[in-house]
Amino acid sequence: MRGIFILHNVEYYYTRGSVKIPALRGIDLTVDHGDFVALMGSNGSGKTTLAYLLNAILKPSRGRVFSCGCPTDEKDKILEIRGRVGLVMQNPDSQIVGPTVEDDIAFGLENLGVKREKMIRIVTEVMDRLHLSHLAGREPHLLSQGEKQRLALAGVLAMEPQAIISDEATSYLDPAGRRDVLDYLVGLNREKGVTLIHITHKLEEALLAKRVLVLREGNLIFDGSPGKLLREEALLRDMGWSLPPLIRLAKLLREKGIPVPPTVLSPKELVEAICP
């Protein structure tokens, strides 16, 4: 199977009474193996149902999902789906088990019988590269909003999992903190071929993708480069979302005659254009 993950005609409702309320509306997608995804949309337009179709949480109510070759609708795949494919939910607590910091990241090698040597050296380096290592016998409830967010990403990326689904993951993090994180998920997709699913509100954050899906209502009205999204005036516009500041300093050495071309998108890329 070509994808990491495959979506074929993907309808899910949620049931409110005898009221059937539409999240996601016949959607057709492919994810490659290595591709690095951002995912944007108002709140509401089904974001974080996707998330939880791609991760066998929940079932689609029409169609079928595959994930990492396995469909999400059999029982008997729902484990290995899950061991494959690691989720970082929006809020934290839903996620943190553990008694300890140190405790909660080693909690899911533990399930796998992980050999207790490699167990600690993989949630020393987790809790070295996440800055959590001061913090390794603290108990989670004792942790900043922004530190219990680092802590279910730790959980997640101690399992080495083929592909990581970012659900607003930096959303409590100060930009420092945001940076950091997005550095180090941005490294595992290019240098380990770690398929990435980043779900942001920032399209600054979404720059950083090879490939951006919108979804509004439901439906998914674009799917392409940052680049192309970018030129997409009037959906950016529809969706309320600002030009970042180095793409608008872009545009205005553009409109000065200055040849910028419009695939400018890092700081990098920038200096290159103006000194060649």
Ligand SMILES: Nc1ncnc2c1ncn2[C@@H]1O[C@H](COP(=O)(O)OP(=O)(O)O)[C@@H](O)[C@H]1O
Given for the second form:
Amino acid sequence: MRGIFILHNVEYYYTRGSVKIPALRGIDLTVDHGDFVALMGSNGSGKTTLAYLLNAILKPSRGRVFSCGCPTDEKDKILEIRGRVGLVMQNPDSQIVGPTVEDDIAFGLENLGVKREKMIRIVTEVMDRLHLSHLAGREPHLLSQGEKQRLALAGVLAMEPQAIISDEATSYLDPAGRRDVLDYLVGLNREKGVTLIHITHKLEEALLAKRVLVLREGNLIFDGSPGKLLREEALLRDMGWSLPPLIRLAKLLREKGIPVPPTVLSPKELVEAICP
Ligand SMILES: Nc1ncnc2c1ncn2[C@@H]1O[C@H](COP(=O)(O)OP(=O)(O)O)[C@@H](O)[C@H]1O
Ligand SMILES: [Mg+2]
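Could you please show the structure of the form predicted in complex with the ligand, as a counterpart to the form predicted on its own just displayed?
All chains and molecules follow, beginning with the one already shown.
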């Protein structure tokens, strides 16, 4: 089947008493295997709901969702989907379950019946990569918010998923920690072909993706490359997203008659455009 995620005319409503609260409307979308997609939108625009639909935590109120080739409305496919699609949530407390850091990371592997030796190897590697080794025996509730966020990510990475959805999962990290985690996720995408859906409020982070999706009030209002998004000045203004310094600089140079192509997104590309 083409696409790791396929949505056909998907609607989602939450219900509060007899009131229906629409969260997603008429979404048609295919995400290719190995793609890196940034998902943006204001608070309440439906980003988390979409993440939950992809991971089969929620079933669409209308339409169909296929994840990793499986329809998410078929009960016996749900565990398979959750094993293949790792979701790192906004609030790490909601996904930490183990009594210690290392037990927590091993939890999903234990459920799958992975052999002890392999489990120890994976947990050790993941702790090392996310700078958690010194906290192996610590109770998760004693961790800082940033450490909890790295732990939640570690539990997902240990499962070696085909796709990772990070739902503002770097929001509690300091800039260096944020950059480190994001670089790691991007590395998994580039080197191992793990599909990455990165939900973020930061335009700089979205510009690293190959494709950007923007939700507004449950509607998909933009779907295109980062370069195309930067040309949508009215949309950027509406969403309150100011251009990153590098993009502003490229624009000012262009206004001075220096031919900087609109595809320039990184310092290296800018230097090459000015000094070929
Ligand atoms: N459990 C819930 N019950 C009722 N309404 C909800 C619930 N979760 C989200 N919503 C509503 O659904 C809409 C989309 O929310 P959400 O997907 O969390 O947006 P985002 O992640 O973009 O902030 C919002 O209007 C929100 O208030
Ligand atoms: Mg959210």
